[in-house]
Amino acid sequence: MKIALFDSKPYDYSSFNAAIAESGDEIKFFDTKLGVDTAGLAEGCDAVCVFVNDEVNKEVIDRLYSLGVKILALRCAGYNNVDLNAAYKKIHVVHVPAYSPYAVAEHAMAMLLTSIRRIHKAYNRTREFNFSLNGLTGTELHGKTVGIVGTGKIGRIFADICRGFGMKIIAYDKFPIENAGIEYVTIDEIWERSDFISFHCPLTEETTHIFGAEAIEKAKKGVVIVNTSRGALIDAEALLKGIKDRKIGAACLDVYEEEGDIFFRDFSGHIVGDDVIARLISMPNVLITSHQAFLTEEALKNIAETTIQNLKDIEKEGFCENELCYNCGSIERCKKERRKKCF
């Protein structure tokens, strides 16, 4: 196969290169992001390989149609970035469900840790030989209460981890797993209950903004918030709001809502133009990093592995487990249980 890798990094490269290295199959690398502008790249290719912040709409799907693209490899979880909808029936749509739900799980304990007992701050201060203790404070996880939103692989992991330092779990589902050994409650009570909220959901119409003014009103004081998910699950101007108000204790943000033009770029040299994200980044009491959280050496090998074993199995067996699908009605809980194609 001639497979077409967008916004590809130099760790792709390698990972991706492994993966087909005595298949046959020949790669190409393209830095600039898919869409409207740049889907003609794909020309002469059997397949397109895309990821979070790639833009892959009804217009730029049909394009890739009339180039003869016949499958769209997301190597990533979420999905959110595709029109399903519109490549039904044109093109078949795949992704990697679990790369490896341990490296964002344990990205955001670390994020966590990272913020409640100053590590940041500390290894800043350290470094200029000020070894002085005033205003590193933090907070103790034993005994307080997690609020995990979504409990998919990387939300049960999640919630072990918090486990293991002796937390309360409570947890919101839509469809909440039994004999998970995990309280499920509301959403509202999830706001009301949590000292820590901590995102594991995926990006849909009816999470966008789960977290926003009216949640943020309904939240304790002084709660700390942590997203590895995707960022407009939280209307960010509103967090904002909750930090300068003092509603919000700290913010530990992977993801974020605009960050389509701003994550994966070096803007040391440069003004960036987007004032939510530089207000954010300017307080004392959140951290952030670049969707980050899913970057280990491991989780590349099984992103790179999966995808191309899901464009093997499209192409030679017509059908692939980790196929998306809008025709079911539940786009992953496929009701042909992934036994026959989906068109």
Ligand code: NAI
Second form
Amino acid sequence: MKIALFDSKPYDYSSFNAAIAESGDEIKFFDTKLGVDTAGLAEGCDAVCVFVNDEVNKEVIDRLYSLGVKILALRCAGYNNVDLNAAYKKIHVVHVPAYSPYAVAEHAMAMLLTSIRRIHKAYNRTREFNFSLNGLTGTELHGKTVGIVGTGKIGRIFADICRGFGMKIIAYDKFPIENAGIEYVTIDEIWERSDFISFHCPLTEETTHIFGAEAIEKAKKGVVIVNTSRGALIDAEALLKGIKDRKIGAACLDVYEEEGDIFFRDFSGHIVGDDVIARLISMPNVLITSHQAFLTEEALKNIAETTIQNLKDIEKEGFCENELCYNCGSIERCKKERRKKCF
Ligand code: NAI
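Having looked at the form predicted on its own, could you now put up the form predicted in complex with the named molecule?
Full complex below, order starting with the chain above.
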């Protein structure tokens, strides 16, 4: 099998090369993202492998289809960047549903702790031999309420971690899990009752800007927001206003609405044209990492191995457990239909 891997980074080379070792498969690594202008690079390939910021719209799907590409393999869990409807009956779309939910949940807690205990500020200070504690007063998690939006794989692990800190957990999920030992509440209650809010739901039409001006209005003064899911869950301009109004206590963002043209690239020494992210970064209570939550040794290995297995399953069996489809025509096989969660 010949695979065109777009938006590749040095850490992808070793994990994917190890996953295809001795298989006879071939991977062409392209630094560029997949888009209408770059789809032609996949000529002669059976499969295309993409990441979170490759825009796979109808035009791209049609171009890949005309080139004979049979499978689109997402090396990530989220698939909001793919037009599944356009891919239906043309290209199989597979993803990696759970490469390491622990990586993301642990990163969410790492960001929260860093922010509320000012670890990032202390690190910078002591490197300059400044041992003053002024301005480093933190907040404790114990006994506080955390609101979790989305209690899937990552959200539930994050809940377990929070439980370990002695926090009170409330959650909102469109499809609550029975007997999960979680107190489900309405989304408004999440905004009204939470001291900390962490997002772990997918980006859909319904969840786009789920945290915007209206939610901020309802939120507790000083609420700390953690987003390791998808940037557009949060209206970044409304968040900025909430921070300037002193309503938001702190924001920990691993994802950003307009991250596509910014994240994963080195802009040091350059002017970043996006005023919203520039202003967010300038705030003392905003902590940003650039879509790093997944990046662990364990996750990279799982991503590469699952992606290659997904491709082999489709090639050999014509079916893969991790296939995503608008309507695969086989309700027996479609996990989403069975769980009545089809899009
Ligand atoms: P999952 O599919 O196991 O869980 C998602 C949960 O969200 C489900 O329980 C689902 O019922 C719920 N949900 C669906 N629609 C909802 C709505 N309208 N309102 C509230 N809840 C809703 O997914 P998983 O593995 O827990 O991942 C969660 C998200 O984390 C992914 O969608 C992805 O965007 C993000 N992610 C981020 C990574 C990073 O590196 N920052 C890496 C991996 C995933």
